[in-house]
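In structure tokens, one chain follows: the form predicted alone.
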Amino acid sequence: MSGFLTIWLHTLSEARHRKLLVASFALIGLQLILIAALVGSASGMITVAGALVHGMPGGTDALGAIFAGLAVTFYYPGLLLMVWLTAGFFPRMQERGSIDLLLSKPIGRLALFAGRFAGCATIALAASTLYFGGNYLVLGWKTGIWIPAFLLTIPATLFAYTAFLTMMALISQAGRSTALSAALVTGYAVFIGPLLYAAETELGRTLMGDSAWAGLFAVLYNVLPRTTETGSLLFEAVRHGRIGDTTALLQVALSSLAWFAVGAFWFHRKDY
């Protein structure tokens, strides 16, 4: 446990000295200022409209749907921000000099791998809290409309991010490249994941039929984390205050655990 905590603290210390981290948090702060200015210019109208909608039959549901849409709108940029923010930590750990120094310490490789993972997740949690919590406070302050379910974006984004982090940790074993890790995971989040999800819909199955591609897509859909579906679940959770079908969440958790185990095993066996 002491080795795990040492690496976790080392990762956080490294993050504090990274200009990219400082720049990213500054960028979040700038975004909050711009959102405050944008919403503030029409805050009076928004407040009046919000009060009118809230007083109408079904008005609460309508506001919930609006904030659910805003939650998903902020969700994807925030998720990709965390990916790019932490993409370099595993590749840098494996650079010559850095990995030699770490392995010379009385710390097991599993503790080293897990500590690095936890450190990245902690950084992402801080960024997520600032980004989504800040936007929630700005929107509420400027409009007078408070929908606490909007804050579900924080755990939802962290959950999806940990799936991507397991992928980046594994990819770094092969490439040791920050750009490669970030680009592949971004490509999966933006293109591959949605494509696999679309292929599993009724329309997708009809179009693909019984082709070999349909079988390949089905295998990948069940093996890779279904992070695309977390956005839909987030929308429903913010809108109705509850999570519906949790099958996708369970699949993401199990898939992420498997990817983490493979990455940790490879790191444990790898010759540096």
Second form
Amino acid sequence: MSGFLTIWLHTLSEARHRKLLVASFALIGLQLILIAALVGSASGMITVAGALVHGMPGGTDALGAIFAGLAVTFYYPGLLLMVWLTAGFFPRMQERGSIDLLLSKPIGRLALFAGRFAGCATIALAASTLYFGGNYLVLGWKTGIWIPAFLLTIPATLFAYTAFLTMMALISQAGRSTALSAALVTGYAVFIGPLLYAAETELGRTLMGDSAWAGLFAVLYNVLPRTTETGSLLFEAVRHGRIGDTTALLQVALSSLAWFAVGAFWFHRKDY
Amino acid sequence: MTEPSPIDVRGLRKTYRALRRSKRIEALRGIDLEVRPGEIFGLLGPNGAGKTTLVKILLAIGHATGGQAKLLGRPVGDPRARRQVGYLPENIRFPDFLHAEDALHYLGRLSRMSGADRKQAVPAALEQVGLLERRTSKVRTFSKGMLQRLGLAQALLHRPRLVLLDEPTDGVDPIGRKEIRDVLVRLREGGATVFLNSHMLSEVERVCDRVAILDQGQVLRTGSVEELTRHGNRWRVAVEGDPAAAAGALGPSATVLEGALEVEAPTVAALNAAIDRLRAAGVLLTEVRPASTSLEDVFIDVVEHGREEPK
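Any chance you could show the form predicted in complex with the partner chain after that form predicted alone?
What follows is the whole complex; the chain from before opens it.
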């Protein structure tokens, strides 16, 4: 069995033994029960809340818009859940006594790094499928309306999560701390990312003018993955079944690749 | 074809960089070292001497700044060399959620062992270190000594040709230490080479064929334990009765030291002549052996002198 496969399987085994998936599934289950109850009694409240966040469009396709709003409403908690679930995997692998043992085995560092990465992504895929699949089933069961485009939340969340995972893998090279990885990525997801996105809007540009901050924000906006925009694209995809402008997706993919490459190179060269 | 040296190090240097040049640390300053096949080699040195840095470079856990290092004839960093190497790191940490045998299966897979090989080797390795009865216990329930034993088991699991052990008896009780020493001797008898990094000088003295003393990133002395501890051409002769009276029979070539005679004899013939003179004087001998100092005394002496000499 190759080193990559062994590390990938071990990461899944670690998640199972640490009861991470059980805990997350329990949380997701509770949330699904809550959603089922709310949809049964006051589905409009959630729908309006979700839709308002990303702008309720006018027009006739209200159902598509409602489900798109719900998709985005569930998107961020799902994403953060995956980040918190897997934030400890890279720091734990690099603890003293543990990393020495792994590196002394006849396995390349890149295989080790990639195996761990793939393991985390698989855990996220499992959690994401359960979370969004569960929400889809509950919504369909309670409302009798089935909009398969809602399931685009699964690949969309996994896509954004992969960008965050590259950041966590890189941060762990410097800090080896679960709390630091989780805090920085959460901070980016809920504060820095939206801030950079806002700064790039027409209003943001007007407000910032020619200040030095404007230049810095522009650089960061282009270097860091634009995960905030994937939420808006998700809304569009669920509502219309297609995406107009794929620039943000391409930027997230390239940025994630670059971050992965930097993380892998750092891991490859680092002295433990 | 001759067997390559298990460890061959030439002019190895390691500098830990820092932003300020003055803060840079030269952990290894161009060391040369060769470990021969089938021997137990001990690396001694005070804290911060560079011992662990050397071991980490050999296993590609760290990277050298300069020089060359080969493991079983291959450059360090080549994963193929590590297939035949077992390593017990200092402060080993296992995945604590696994059972002992599962941990060994996992690490055996990383060592490229087949399922069939592991099925045989895992119980055997656990038995070898006295943990067979705890095979289904979670690693998190193990004491420090038991973790060390499990660490030794994983290092030996794939029958490596070279075993590197970093403080293997740390936290192990005296009986466990004896058992670990026995394992090391059995490894040597089986043809494996053992590289031992330890502070426990008495243990190194007991099991090692050769040792190197490292301090401040330099090898100060290398040799067999006997070569390092041998006290010139002197012999220790224990006698019944007053050693001072017996010394009179030998004249200035004998002195009294710690309740016995210490006799200067450059050859075996000269030693036998001295013994004949003692016997002729009616002295009863109880022991004759080469005079030596302990490895600890040698170690302290070498390190202190090494620090006094200008670099």
